[in-house]
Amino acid sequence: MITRREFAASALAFVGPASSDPDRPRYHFLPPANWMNDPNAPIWHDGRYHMFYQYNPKAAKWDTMHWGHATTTDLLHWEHLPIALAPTPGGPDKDGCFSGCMVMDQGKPVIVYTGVNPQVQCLATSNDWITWTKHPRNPVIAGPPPGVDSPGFRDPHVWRDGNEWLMLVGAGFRGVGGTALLYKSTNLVDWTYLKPFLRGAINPKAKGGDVSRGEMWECPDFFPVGDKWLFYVATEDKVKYWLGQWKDRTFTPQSEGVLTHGAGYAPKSSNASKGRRFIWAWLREQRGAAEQLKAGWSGSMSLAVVPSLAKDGTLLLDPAAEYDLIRGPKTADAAPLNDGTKLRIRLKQNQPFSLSRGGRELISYDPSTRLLTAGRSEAPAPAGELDLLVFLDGSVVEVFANRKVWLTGRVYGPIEPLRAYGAYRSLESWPVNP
């Protein structure tokens, strides 16, 4: 287990190198050093949010996990704090601590999470947000119900149902394709197997482990949209989501789609002020393994994307309002920036359309193929005219196209001048302070 003092230690040794990377995002949030991947348990509580979030100390590499932690009041300034959860020797959780989910039980702070090896649901308590306490009855799920053959079972999502609490657990039936488990509770200790919430199908197409043939969901989420609830996981290398009604406990699926395109995966929702939800996706480095480690960090996280319904009861997603009030004064066009931009595009009908820096394709459009890239990601673009919004910050290209479709992905190399090639109808940019 690392201690306060080795974690503040390991975050001001790497101050100086992280500051002056050009590929490091500046108002994305990471930590200071070293690898992070899912948002574990954000939540906005008495005027602040605290993000947790999948975090190895002591590299940039995958290994075993820990629960980072860090609060800001406005999305833009973070503190970092002490490591939530690390792995208890002997414990259920011996050989790490997945990704779970926060709900506040009696004025309390209960983190609901994953252990590993085999994977178990596991709780912790705390009374100031800082020191965290395992539940003396971990594990208060050992496993899958009997009769479930699943290749994994983790993730856990809990909310408030009337007088019960009811949590989704990732899951999937071998040789079939996954779903999320669904359970009740009145205390978030003993919990009964009620039902799987939806089910999908083996991908025949798909190369790879349990995930990405769809045989496996991985972090279930399940809120209210207006008058619809979005339910949504992560499979097949993307976040597929389902837009529905829920009543009785039951989920009816009535139209689906792709949530976030390219490197951007597990998400995890929080509630927000102003009566708003906030999602956050890991933004997954797309560079080799040896480069991360020379960097000595890895993994973002997306910016805080609030979803709503359009008119017509399609899905909307578009980036929280908090981050205008770093935005710099407007330029007529694209400008050499050297902390980030974030820029307003509206593409002319059927033509095709790049931008790069320093010669490198940070975005572009194929009209003939329909396809929206960044960096190696891409997605199709939605219908009509395309009205872009893109925060370009370090390596990281973030996309809202239409407000329909959110496309993240990862050009690295030092800050150069922006230049746009094809048609496009109008072009605005502005500086965005780190």
The other form holds:
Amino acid sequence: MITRREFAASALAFVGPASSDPDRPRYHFLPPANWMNDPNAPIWHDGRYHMFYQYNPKAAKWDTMHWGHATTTDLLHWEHLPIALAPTPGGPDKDGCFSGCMVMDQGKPVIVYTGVNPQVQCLATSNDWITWTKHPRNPVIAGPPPGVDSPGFRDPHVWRDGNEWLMLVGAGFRGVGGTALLYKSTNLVDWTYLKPFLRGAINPKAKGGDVSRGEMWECPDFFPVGDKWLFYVATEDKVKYWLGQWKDRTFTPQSEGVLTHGAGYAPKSSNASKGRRFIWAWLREQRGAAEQLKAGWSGSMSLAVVPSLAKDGTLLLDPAAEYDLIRGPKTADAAPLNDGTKLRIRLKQNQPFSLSRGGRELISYDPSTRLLTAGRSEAPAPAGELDLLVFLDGSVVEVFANRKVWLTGRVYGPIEPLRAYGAYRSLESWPVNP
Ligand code: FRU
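Okay, that one was the form predicted alone. Can I see the form predicted together with beta-D-fructofuranose too?
Every component of the complex follows; first up is the chain already shown.
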């Protein structure tokens, strides 16, 4: 924690939120009610983004997974559509439709997802994007390859490679570490196992289950960024990435890091307009189960984030330019800030800073530890003077630091005036357009 030196503290007026629940995000995506976790199969098709997501339609807690579905054309206004996938009694997904991806095959969308107990890979297709038909040959992969003793086998990621389809499935080598298993197919139905795509090691210091210890990798994703390829997985309570070369169906990592710090988990990428790629992450709640149930909703989607490469080949992460549209006229330093605000704060080297709302800290920077926080989430600050882009939306605090660190946290409570503490070079804010 930083020693708070009140400096240029801005007492800021407040314009009330539209929703009666101050914790509920307004321009981050979430279903009308109940539980959401991972983004599934996001895709841009015919000028429209489709978002599917892990969904429990019964309550604001994780249980019996369905696939919710919504679409948008502008990333800000979402249309909620009927549930796309529900467990089929007696079927390979009888206990839940877990995470997966989508590919277009001969003009038709194909969902590739995991059925559970045991974990197996399944297909579903649609002619109208509303009604989804499960493949008669499900499961198309009935379990891990012989000889692989894996704590889990889920979250398929499929892409086109020449004349074939390739698939990564999140898995692990029991007692050794997480992995993603690589498969190939010509028809999406018959799959041949090739090899482990990459292998990780169990973190000897970490406690908890197979995922928390790094024995199991969840939600692998893999796609080109600039002249490199980006691979990431959710494990050890965070999202690890590797940037590297992809040649002869072999991935050779050259650098690694944390893709999203804090509340963000299980991200999934999509194609996007203007030749871009988007990454979406589930923003976990950071309050107790009882409070989530009482609120009647749980989980938010992150903003769509565009990965690119810096000149030195390192990874840059920027919120999609579409979110510029949420801003009204810029308000100057120390002018009124309202809820749903986007801020740009340039800090001074070696000076502590924090921003709070009604006494609850939203973000902070401590130069002695070089830690950046968002609510109770933290991340090592990137090198150099900090240039922060901050999105506040109900309980969501989403921060992009120097385009290199993507940090999210949740801060609950009434929307009250913002106050800035510490030294900064500049603080600009844009209210949300009504
Ligand atoms: C990641 C995850 C996935 C799984 C899904 C179940 O958050 O555990 O591995 O498919 O959520 O909801």
